[in-house]
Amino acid sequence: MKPELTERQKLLLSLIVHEHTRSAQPVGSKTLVEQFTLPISSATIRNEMTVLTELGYLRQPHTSAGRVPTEEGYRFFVSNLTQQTTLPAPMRNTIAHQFYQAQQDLDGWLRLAASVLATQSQAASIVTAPHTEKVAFKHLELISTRAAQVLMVLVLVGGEIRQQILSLTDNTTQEDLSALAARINERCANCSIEQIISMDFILDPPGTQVIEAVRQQMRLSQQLVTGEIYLDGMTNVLAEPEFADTEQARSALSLLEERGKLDDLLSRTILGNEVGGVQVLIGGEGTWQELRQCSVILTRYGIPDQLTGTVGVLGPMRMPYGRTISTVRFVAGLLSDLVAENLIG
């Protein structure tokens, strides 16, 4: 077991990652002196610097005297440091306003969380739109196409939305189909994929296919683990020195763009945890090589039990914990008044 940290250690720490953070550079006695005018001697630094190193929290790259943090040092810093950060109020205000002068529908507000947290953190920004925990059916509309083929659009309580083109065994006008949409709402509204799919239904053929089709769309969607998945600020990550070399990045970066392994890291990590706790993954936590070198900060948000999603961020391991936790946490909060307004009911 490690001896504990002493204050002055704990500060000395803490100014090495927020100076390593904006430089990118390994960090020094000298600079820590002069940055941040400390009441004690560049040798008294360098003895404390050289236990923070023995003790795994600080590493030397190069044979000259700078350190910069560890994965460890990292993790310290997250846990013990930045507990009571927040965020400025007027930056709070601005992001507010962002988000109730924008348009008022899902898609705009995920679009422009992801865009508010690319752009505050420098990283790249993840958001799934928000995803039924319990799948259960709310209304349903087929619209007549061409010939035997209809448009089914499949609404579920939480607002998630469905559509499938079907073909019909047999030909059905507009006034047929909405009159059999409208039997199928007033029986199966606000109900379960189990009690649709226990439920007898005396329809013709083509109103036996349509139940079907909802049965098998509500099936789908429990099996997601997220909803749609919004992206923003890719090249911010590419553009950071740690990743001269692009394939790391990319590497990082596909775990993001590739469903299989997005909804991996979400369902081992964050999808566990309650709505509005952060969980703050650095270095790949030995389990995810493609992030060695990345951290990335993850929340829920929405109404717990009925309709949640995710948001975050994924950057290099150097990068402002304090403001980008705390920005995801309000993001978050943000994303879960929007839902509990206007979604939930």
Given for the second form:
2 protein chains.
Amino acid sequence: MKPELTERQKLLLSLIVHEHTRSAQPVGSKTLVEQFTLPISSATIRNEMTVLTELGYLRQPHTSAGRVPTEEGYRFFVSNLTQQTTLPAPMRNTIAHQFYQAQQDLDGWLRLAASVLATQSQAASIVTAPHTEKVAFKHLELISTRAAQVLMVLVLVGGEIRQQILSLTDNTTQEDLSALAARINERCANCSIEQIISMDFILDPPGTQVIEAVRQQMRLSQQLVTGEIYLDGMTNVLAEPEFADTEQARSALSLLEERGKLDDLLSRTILGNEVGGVQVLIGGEGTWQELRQCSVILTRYGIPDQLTGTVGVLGPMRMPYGRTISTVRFVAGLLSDLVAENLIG
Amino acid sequence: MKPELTERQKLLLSLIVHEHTRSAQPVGSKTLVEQFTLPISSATIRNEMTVLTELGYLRQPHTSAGRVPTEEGYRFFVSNLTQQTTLPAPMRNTIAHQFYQAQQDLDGWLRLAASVLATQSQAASIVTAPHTEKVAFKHLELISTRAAQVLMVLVLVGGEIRQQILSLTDNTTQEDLSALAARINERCANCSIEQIISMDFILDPPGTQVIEAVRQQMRLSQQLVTGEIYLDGMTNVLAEPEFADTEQARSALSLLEERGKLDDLLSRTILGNEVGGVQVLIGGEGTWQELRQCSVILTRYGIPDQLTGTVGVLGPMRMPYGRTISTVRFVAGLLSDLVAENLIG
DNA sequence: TATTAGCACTCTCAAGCCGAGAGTGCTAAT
DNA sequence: ATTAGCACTCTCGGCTTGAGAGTGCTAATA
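Now the other one: the form predicted together with the DNA, given that the block above is the form predicted on its own.
Below is the whole assembly, all chains and molecules, this chain first.
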């Protein structure tokens, strides 16, 4: 195992990380002592830097350039050198204010959360709608649109709304549809998907068609790892100097655009982590080639084991971790409150 | 006014455009004659090129580089040299097949439309949900979630769904809510927003609260220029060589990300154009700085004056216009059919 | 009169070279 | 243990150069 770092080494590592996130450039011993007016000489710093480099926390892009933190360096920094900070109160208030004066609906909140995260962190943000693992029926509505066409709106416990257009084999009046919906609502209220699948319904043909659609929609919802995904601030990462080469940026952003890959990323991090903890994924951690230059900060929100979603940001590895982690955590907290206050039913 | 081009000049312009979209490089006289085995010499081509350059259709990046089409050149090409092509049948079938086997709901179709456009055109795609100018009430549903919390789901004519969480001042049972919804549904069926605003309702307190929310939601929907926006393929444009410099790409893509700017773009083109026609916006046309290097192809779909949306793509100015325009038109047609068959009510 | 061959000219681009500057590692002194 | 000093290494920007591509012009040709 690696030897414990001395306090001074920790300090230096921390300063290097800060200076590098500020300047986006390799930081040298002299710069360091000047920038922070350290009471030690650059030669001493050089010695310490050699140690940190040998331990794998720093890296030289080439001989006679300054040092740059490695993935491992960032990881050490994040786990040991960054204390739990809360966002400054004025900023908290600004954000909270935006939420409370926003429109009262889930879609608006999530959109806002993505937007706030993107602007605060100057990175790309990811927010998923809250989603239940145990899908349960809440309410069904059947709305006749034209001839035998019916718009079916299914509300699940937790507030997820699923809709589908049904083409019934027989024409049916709105009254009949409403009566049918009422019957199903009564019978199915708060039932889990398993219950509904195993239930026997004695209904006329349109009824069985509807039930089948309900079951199908619930199954689909069940299969979903995550709810709808809200993205914002993708262009922020294009502004970062490390992505002056488009190819890097393209591969990173394509991760967000391809639903499959994104689901993969979200689901793996979902599993590894309890609600409340913030997960920091630095440089793809060997698994995600596309993220070699990036870091992803994710956390869950909502009500554990009942109704949860994910919020997070994707930015360059050179990222103000302290501030960003706090922001993500804070937004997650806000969303948790909103979910708890409004969405359980 | 400009003199009419000779047939040979048109042919050359057309070939230059094609060759340039293929190679992404300035095209020279010699390349041209070799590539297409033309029965005239490179010297003749040079003479013609001089003419086309003087007319403003071509441009030299620098002395002794080949020629590149100007915005005007592309515009001429698109309006005069590109005949209405329909997509090859197998491709049409592939696309249509995807649509018909997709899930039967609007959200899925629009998502798919964006995805298809993005992959077919290798550019960024934009699809907006169909939206009515004359907002009208279709159906209301009130679902009790907890205590005095109510999930209100409002379906508008055309299938747009709006939801909101209401905190009623009094506790109300689900039965009361259902009765209330039923009464409102009966009274408001197919009413326009103006009618509903001017109606007098004699209802108990929760009722007035609900009506107020309904009015508000309808007003909000009314104000919207466009429905929900689906984007896809943004990373496609990053792959184009003209965006090797990130800054260009950033400004173009930020146009898609900022709802305000995007609405602006969509609304201006909506106004200038009847359904059925495809609008081609080349190089921002002086108005959009961000699009200096880009072209946007847009068209409307749906039912004119009733329920319309926009589909289109944003790509580099150097774009296979013929194919892309056909694809956009075809997808718009598909969506129009789907809307007509499923969404009018 | 329209086309073409030929040629001089221009300009970019990649490669190579050079010097300045930044930063290091080592050594010897404190 | 720290530091001053110094030689060494490497990048980066600027400069030059030669090759190559492409043009515009002129004079010859059909």
